[in-house]
Each structure stands twice: as C-alpha cells, then as structure tokens.
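Consider the single chain below, provided in structure tokens and representing the form predicted on its own.
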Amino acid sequence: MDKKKIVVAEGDGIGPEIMGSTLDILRAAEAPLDYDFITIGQAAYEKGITSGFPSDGWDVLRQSGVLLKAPVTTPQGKGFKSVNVTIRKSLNLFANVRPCKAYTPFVASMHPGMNLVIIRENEEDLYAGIEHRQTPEVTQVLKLITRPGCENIIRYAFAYARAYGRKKVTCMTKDNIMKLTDGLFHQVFDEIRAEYPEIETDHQIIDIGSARLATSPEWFDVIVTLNLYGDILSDITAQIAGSVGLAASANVGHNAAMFEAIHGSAPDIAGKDVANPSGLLIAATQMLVHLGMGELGEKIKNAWLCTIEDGIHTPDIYREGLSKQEVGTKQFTDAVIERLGRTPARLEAVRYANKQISVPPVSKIETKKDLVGIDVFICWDESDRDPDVIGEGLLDASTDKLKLKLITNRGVLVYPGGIPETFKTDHWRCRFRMTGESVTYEDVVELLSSINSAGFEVIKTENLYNFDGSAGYSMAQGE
C-alpha cells in the first residue's frame, strides 16, 4: 500500500508525550504513514499568531487534507483565538463526531451499558463568535444557523448510523423557544429521516434531553445536535462514560479532516509521565478509517481494549479492585505494542473496515422573499424608561410607508401595552410594519433619518423579511 501523507500537530503540555506515544504505536503497527510536522499553539501565539495557526501551515495542511493534533493551551485574556475553531470554520469541517463507550467492569463507570456517539454541528450557532456591545447595560452574540449546515450535519449523522449499523438517531433542539434557528435544525431533521426508514428516531428538547442522557445514557445510541449542545453532551457523555482521558474527536468536512482527544493539554502535569495518550490513540483509528485502512485501525484498537482489559491503566482511569497495574505514559505504549494482533476476550472486539462516510454538497434552494419592515434597536436611558415616552416619540417619526407597531425590552412586549413590574435595560426594540401593500429599502433609510431627526439613536437595525409568504422573524413576549 502507498503511503499516506498526514500532518502531525504535537501541541502543548502533555501533547508531544502523548503524540509520541500514538506514533510510536501507529509505527509498530506498520501503518503506511509519512508525517509532516507543523507547531501550532502556543508557540505561534507567542509569535504574536492570534489564531495560533501559522500561515505556511495552511499549505502544508491543505496537501494532505489530515490533521492529528494533540491538545493546545489557548492563552487567557481578550485577541486570541481557538486553534481548534479556526481549523474548523477555515476548512468547513462541519461533523464532530465524539463515541463514548463504557467499558466496564475494566475502568468504573456508573452505565455499564453506554454506547452511543454525539454528531455535532462544528461550524455555527454562537460559535460564529460575533458578539457586540450596544449599550452601556447591553451585549449581544449571534446565533447564526444556516440551512446547508443543518442538511451537512444531520445528513452525516444518518449516514454515519447507516455505516455502523446503529439503530436510532435523535436530534436535540431548543426550538420550543428559537423557533427560527432551531426550529430550522429541527424541519431539516424532518425532511431528511424520511430518507432513512430502517432507522428508528426522535426529537428531544435540549433540557431535558441532557437530563435523560445524563442518567441514563444507555437510552441513546446517536445525538445529533447544533455546535454548543453538542460540546455541552459530548463532555457529559465522555466524564459519565469513566473519563475524559479516553475520549477522541473526528472533525470532518467534504475535504479535510482533523483528529484529536477532546481532553486539554494539562500543563500541570506535563514531563511527568503519567499522561493517558488513549484519547488521541483512539483519534488515530478514527483517521485509520477516514483513510480506507479500518482494517489497521481495528488491529490498534482492538490491542488498546487487551491492555485496558489486562488491568494495566493510567493513573486517570487506575482503581483499586479494578485496575492491576498503574502505569506511566510509556509503560502504557508498551503495553498496547505488547497486544497488536490480539482481539479481546470479554469486551467487545471492534470492527471497521469500509466505514468510510461522505456526504453530498448541498443544493441552492429558491425562494420568494420580501421586505415587510424592520426593527428598529434603540439605546435610550431617559424619563424613568418610560416606554410610552419613546414610543409617543417613535410614532411621532413614522413615515408613510413605515409605522410604529410596538417596542420591547428584552424581548417582552412594554409599547403598547405593557406592565409596570417589567424591568427595563436601555436597550429598546422598536418594530416598525409597512402601511401599504410593499416597502422598499428606500423607505427604510428614509425612516431611520426621521429617527435619528428626533433625537434617538439607533444601534442596530435588522430587516423583516417574509420568505414564500411566511414570517421570517420572531413575534414578542406578549405579543
């Protein structure tokens, strides 16, 4: 077999032993690998690299289109950036995928039964990191949800459960309150479970979603889900399963792909010896099969569950009664070299081969969409926040083809309307409807002048669109 070409990132703290220990096993096993070595991390944002990620190392990543990266230290304080989500959103690696597997009674865990995979949307929603502040009391971030990654995701995850043969997917949402953006997770799912009728699924809202997986996590076999739920359940599910230290991360896009451990790159005990390199090992199957060699990744997993079943473990994961050997991070590759070729004798054996997953390009949809006003943000902190004084104000600068319609604080309806208990920031939504029967953009910035003659300012505005004749924006609390 030719030799496949990676990139190797050896990280921060802990992360060129446990890279070491990985490649030296990777190695033993005769993987067909050569590496390119690039730094990121800290190194580079000592360099005055924001985003921890040098520039010439694009190209060298962008050749191989595989990245197995130890964990980085993202420096404390505001302008730097996460080396993880600039590799992600800058090569569209759009699928995280995280397994979290019990493996009992060989490391402690209180669901021995535990087998299930998080898939979660690794490129949107509040993790767009557009955050802005409005007003002396106000901030705001953006959660952004777009059609075509929801379809990306959500279409991965079926045919990820396709390929293992897995038998439910649910998807997990917060769309009983963001009807847009979650909602549109939620429809997508919908639309695309019908493609899918040997698998059984379901929908959960996020809360007690969470809830249910965290006591009984044998209920669940794949989660689908958007960016920050997901980094929520996958530590859930990797702690409840025995431990973080054993868990690995698969970030996939239609052409690149970077392999990880989800855990940090613990300074405090790097040097030491005692680091678990399984969870970046595990990641390394994971590439094995990305690769086409599932075959060579079930060879080194399969030794890895030997060693884990022998009772030789790490201090993370070492437990009286459980554990017959505590061993340091060499020890440990030693003893999975030692087991290469073995499968194991009570935990289940693992098999991979052609499990290789891709997912078409999204199409364009078409689609009728029309301006039918705009809310107005407002700061203003005068007359005891009185909405009927702004709102007199605001009527007073409607235009003809534009009108006052109502204004909220914080998302609750106080102009028309109203109650006195309602606690009001300086921060006022002021919606505005057309009168007739089209508006243009041209009405538009002729009623923010009128506003801005009257003496308010305006902070930020935003378009109300209909989309095929349905409402593309939220009502208010009260409304």
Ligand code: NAD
Contents of the next structure:
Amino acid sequence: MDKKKIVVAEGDGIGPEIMGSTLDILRAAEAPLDYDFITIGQAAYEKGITSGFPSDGWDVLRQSGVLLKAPVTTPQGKGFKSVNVTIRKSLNLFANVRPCKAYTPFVASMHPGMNLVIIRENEEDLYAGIEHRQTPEVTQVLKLITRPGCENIIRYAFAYARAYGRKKVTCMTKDNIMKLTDGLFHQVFDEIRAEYPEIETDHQIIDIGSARLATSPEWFDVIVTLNLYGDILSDITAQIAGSVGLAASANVGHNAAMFEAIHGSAPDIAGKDVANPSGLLIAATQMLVHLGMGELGEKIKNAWLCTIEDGIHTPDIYREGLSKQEVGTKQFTDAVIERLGRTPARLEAVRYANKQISVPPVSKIETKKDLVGIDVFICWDESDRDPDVIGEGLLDASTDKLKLKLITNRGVLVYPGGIPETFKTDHWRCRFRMTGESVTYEDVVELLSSINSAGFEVIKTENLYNFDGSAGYSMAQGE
Ligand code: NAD
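Let me have the form predicted in complex with this ligand next, following on from the form predicted on its own.
Once more the chain from above appears, this time first in line as the rest of the complex follows.
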C-alpha cells in the first residue's frame, strides 16, 4: 500500500505525551503513513497568531487533507480564537462524529448498555459568532442554519448508519419553538430519511430527548443534531459512558478531516506519564478508517480493547476490583503494542473494513423570492415604554406602500393590543406589511427615511420575503 501523508499537531499539556504514544502504536502496527508535523496552539498564540494556527499550516493541511491533532491550550482572555473552531470552519469540516460506548465491566459506567454515536453539525448554528449589542439592554446572536449545511450533516448521519450497520437515526431539534431554523433541519431529515428505508428513524424535541439520553442512553443508536445541542449532548454522553479520557471525535468535510480526543490539554497532569492516550488513539483509528485503512484501524482498536479487558488501566479509569494493573502512559502504550493482532474475548471486537463514508456535494435550489414587508427594529426608551405611543408614532410614519401591522417586544405582541403585565425592554420589533400587490427595496428605504424623520432610532431591519409563496419569517404571537 502506498504511504499516505498525514499532518500531526502534538498540541500542548499532555498533547506531546499522548501523541507520542499514538504514533508509537501506529508505527508498531506498520501503518503506511508519513507524518508532517505542524505547531499549533500555545506556541502559535505566543507568537501573536490569534487564531492559534500558523498561516503556512494551511498549505500543508491542504495537500494532505488529514490532521491528527492533540489537544491544545486556549489562552484565557479576549482576542484569542479557538484553534478547533478555526480549523473546522476554514476547512468546511461539517460533521463531528463522536462515538460513545461503555466498556463495562472493565471501565465503570452508569449505563453499561450504551453504544451510540452523536453526529453533530459542526459549523453553523450559533457558532457563526455574529453577535451585537443593539440597545443599552439588549444583545443578540445570529443563529444561521443553511439547507446545504443540513443536507450535508443529515446525509452523513444516514450514510454512517448504513456503513456501520446501525439500526436507528434519531434527529433532535427544538422546532416546536424555532420553526424556521430547527424546522429546516427537521424537514431535511424527513426528506433524506426516505432514501434509507431500512433505517428506523425518529425525531425528538431536544429537551426531552436529552433527558432520555441522560437516563436511558441505551435507547439511542445514531443521533443527528445541530451544533449547539450536539456540543452539549456529546460531552454529557462521553461523561456518562465512563470516562471523557476514552472519547474521540472525527471532524469530517468533503475534502479534509481532523481527528482528535475530546478532552483538553490537561495541564495539571502534563509531563507526569499518567495521561490516558486512549481518546487520541481511538481518534487515530477513526482516521485510518477514513483513509481506507479500516483493517488496520480494526487491528489497533481490538488491541486496545484487549488491553482494557486485561485490566491494564491508566489512573483516570483505574478502579479497585475492576482493574488489574495501574500503569502510566508509556506502559499502557507498550501493553497495546503487545496485543496487536489479538481480538478481545469479552468486549465486542470491532470490524472496520469498507466503512469509508462520503456524501455528495449539495445541489443548489431554485426558489422564487418576493419582498412582502419589513421588520424594523427600534431602540426606544420613552413615555414609560408605552407601546401605544411608539405604535401611534410609527403608524404616522408608515408610507403608502408599507404600513405598520404590529409591534412585539422580546417576541410578545404589545401593539395593537397586548396586556400591561408584559415586561418591555428598550428593543421593539415593528412589522410593516406591504399595502398592495408588491413592494420594492426603494419603498423600504422611503419608509426607513420616514421613520428616521419621525425621530425613531432604527437599529436593524429584516426584510420579509415569501419563498415560492410561503412566508420566510416567523409569525408574531397574535398575528
Ligand atoms: P481537560 O480535559 O484538559 O481536563 C479536565 C480534567 O480531566 C483534568 O483533571 C485532567 O487531568 C483530566 N484529563 C483530561 N484528559 C485526560 C487524559 N487523557 N488522561 C487523564 N486525565 C485526563 O479540560 P480543562 O482543564 O477544562 O482544559 C484544559 C485546557 O485544554 C484549556 O486550555 C482548554 O481550553 C483546552 N481544551 C482543548 C481542547 C481541544 O484542543 N480539543 C478541548 C477541551 C479543552
């Protein structure tokens, strides 16, 4: 087999130790890999690179397309960006794949039967980092959900389930509240699941779904969800599986992928030869599968499973009665190497041949888009925040083409109608609807000018569009 070049980042804290262990095992297993090392994280931050990722690293990564990354230390304080988020977003690594399995009876777990995979959208949602303080009292963040983003991740989840013989895919959203954003994710899930009739599917609202996951994780198989929910869920599941030190994640895109342990750089135990290298080692087996070297990944993972069931454990998972020998990083590494070629007797052996997953690039959709009105956001803190005062002022400022329909405050209808008990902040969403059959952006500009002349401070606008005749905006309560 031709050698494949991969990029290696040794990271900070325990990073170099656990990477050393992982590379020793890869070499002992005769993985046909060449390694290109890059320095990211602390050393890059100290050189003033705020992203933690040096610019010449991109070329190296582009050529290889695969990064095996140890954890890095993110400096506290403003101005520094997370290397992980930078890499994920720059390389379009849309899928975060995190298997969570209990290794009972050898590693203590509250949920012995759990064996699930969380497939989390990795780039979108609230992580775009587009935040504004709009008024003295109000801040906002933009939650961006795209159709291509949903299609990529949901196709990936189904392709993964099919490749790994998983029986069920559960989609988790909060589309009872966020009907357009989470609703799009759920809608795309319903569209794509039809292509996988052999896979059972269900949808759960994220709150009750998380509660079920925390109490009965054995009910779940593959979970596909949006970025923030997945971020939280995957840490909870790794924790209840037994040890965060055992969990790995793959960050996969169409052209590149990054593999890492889920834990951080553990500076408290760095340099002490006690770190558990398992998370990064399991990430390396995910990498081998991705590279089409599934049988090699299988060999390493099975040797690791043998080590775990032989009770040879690092201090983080060592328990009297369950474990047999407490070892450091180096001894654990040697124990895995000794077991290469063996399959576990009690834990289930893995089979990784032909499990490479690819999803086709997303096609562009055609829609007819018509402007039908505008939401004008106004900062206003006068007249005891009486909605009738701002309402009447804006009715007067309406134009022939665009007329005030309603005002909400924090999403609650306050004009016309509303009740006095509703709390009102200094941030008013004022919805103007077209009066005729059509409206143009020039008409919007005329309206904004009129509102400004009437003495109201416009802080933001959102155009209201219909797409193929359907409203592309949420209805206000009471509308
Ligand atoms: P952490 O995961 O580094 O450590 C939490 C606890 O778990 C510590 O007690 C640590 O000793 C232990 N631990 C973690 N990994 C272990 C292992 N492999 N073996 C044995 N014990 C292990 O989390 P933290 O302390 O919150 O973060 C430390 C640094 O890591 C921070 O700078 C943080 O920003 C960074 N971090 C990086 C990544 C990443 O690069 N992917 C992820 C999370 C945190």
